[in-house]
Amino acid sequence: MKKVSIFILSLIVVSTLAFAGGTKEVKFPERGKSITIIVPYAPGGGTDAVARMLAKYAEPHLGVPITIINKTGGGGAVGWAEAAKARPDGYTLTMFAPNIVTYAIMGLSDLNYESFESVLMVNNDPGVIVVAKKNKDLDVVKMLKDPSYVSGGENPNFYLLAIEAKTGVKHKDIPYGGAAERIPAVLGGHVDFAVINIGEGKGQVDAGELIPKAVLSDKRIPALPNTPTLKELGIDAQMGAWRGLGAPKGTPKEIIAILETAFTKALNEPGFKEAMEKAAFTIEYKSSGDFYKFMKEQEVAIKKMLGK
């Protein structure tokens, strides 16, 4: 019996030593340093707004300042190129948006989500078709079935492609760098309509300057309870914009885990939830692994949509 006890104790000691030997202690983030989040879109847009709220509530959990830097151009490609070149040490992150998947498929960028390490997904919002106040009485279905109306979007505009797949009508689409540019184009009469996330234009919607006509989802959203879905109106087109965090390829998994934990805690902060709700952004969390799988599924769906 004594020999058996000694044998079991030896196994425990060996297992503990092996575990300890296989565990890499990582001191991150180091005191005195700061973390930078590169937002590949202009200030004032949805991705920028979500990044700033996320940074505010993650700082206490990481113990260092988090700085937002906007690197615009190429529909996100310029900012992602800058982030991909950063040292993979966890101190430079970037915000992901749908173009991180779509641009590589379209041959518009050499980078995609697999060029980075995924950290976590933060939110997901359905598209909302908006027009200027002067067009508030415009019938949205007739507009979408009339090719003379011009859209303000991105290149490619997957919102519009989803609608066109259902209507068979192709609209002229003028590309803009983000919602911060699309909204003024609608208000200024440069385009007839655009598809945005409600959080990106909430101020203009609340002021009555921007009129939401339909939501690209299967059900109405809390921020716009009186706005019908396109599905309700007979055009079952659904498309949304999601956002999350990525890190340069090769960032150690131990650091990714620390970042994921800290930003997940930020998502669960009451203040963050209230700020997101007030700004009309929907929180949708996915872990590092699940976020990667989600983007892989998006890639498959987009390729199918484009016949690639």
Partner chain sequence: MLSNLIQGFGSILHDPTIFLFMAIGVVAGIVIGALPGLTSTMAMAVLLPLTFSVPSHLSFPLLLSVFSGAMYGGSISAILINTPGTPSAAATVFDGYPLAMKGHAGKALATSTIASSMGGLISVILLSTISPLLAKFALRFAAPEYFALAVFGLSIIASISTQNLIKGLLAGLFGLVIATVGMDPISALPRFTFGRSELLGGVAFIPLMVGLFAIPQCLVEMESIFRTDETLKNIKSELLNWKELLYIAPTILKSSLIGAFIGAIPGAGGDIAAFTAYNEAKRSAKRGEKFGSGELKGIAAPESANNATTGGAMIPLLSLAVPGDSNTAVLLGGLIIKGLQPGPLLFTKQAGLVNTIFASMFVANIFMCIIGLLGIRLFIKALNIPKKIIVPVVLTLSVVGSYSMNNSIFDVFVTILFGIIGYSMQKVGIAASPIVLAIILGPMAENNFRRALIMYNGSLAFLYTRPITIVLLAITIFTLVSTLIKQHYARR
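Beyond the form predicted alone, can we have the form predicted in complex with its partner chain?
Left out here are the partners and the other molecules; the chain alone remains.
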């Protein structure tokens, strides 16, 4: 009898404590657990590299290990589908990339950024217009306004569409599989220009084989301080490959806030900044709310470009 009453008493004490603790003191992350980031692209790619650097520098701030799982396929859609199904407890996150906005518009995926909670934006690599060495002295504005120049791109080539929306001039665009195919096409003279991310072509740019002509951003980027933005040259076209973190829909706000704070701290670590700079990735921080707004704007712009 005594035992039972003690048991009941302790139950009452525990439950009142639990309710009293309802002053929103979330214990996250718990010791002994680990956080998983689902990267929807293959190891060795840009998104994977950013995720791994981010994980390395965020671990000390969260106090738990962070594991990267690569779940590839469908241009990211397979990994995102997996992440969307995960328990919304903050222990499973995913890396966002532009396809989380574009694929839904193109009808290739049922999921988009609205199917997740956004945590923060990490980087944004604006498009860089590059030409081969022999076209070093070409005037980039003239080139973009002359439809006889051929672009090496992909379908849809959002960089080129963004430029064309401003210039009104259509270029012939030969679709390639990715930067690994576009860069040789420019180097070999098979196309006149291509828009790439600087990280993809830095080796060739440093060697003077690829010449960066203009950057599709608001401000000049640290990796190319001497290359003007297209905006400076009078064509205000901006488009980039951006990355950030997302969490399954329904992850509590408090947990998102803890994650946001920890990853923001990681972003400001000198080591992280140095590693990103070395790999030629441009850091661009946006808070959870701003990141969501950013993706919404992207969605509107891309819908317009595709006429949808």
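Positions refer to the first chain, counted from 1. None of the values given here were measured: they were computed from a predicted structure. The term rigid core refers to the maximal set of C-alpha atoms that superpose within 1.5 Å between the two forms.
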- request: Evaluate the two-part rigid decomposition between these two forms and tell whether Ala162 and Thr227 fall together.
  value: yes
Domain reorientation between these two forms, expressed as the smaller rigid part's turn in degrees: 30
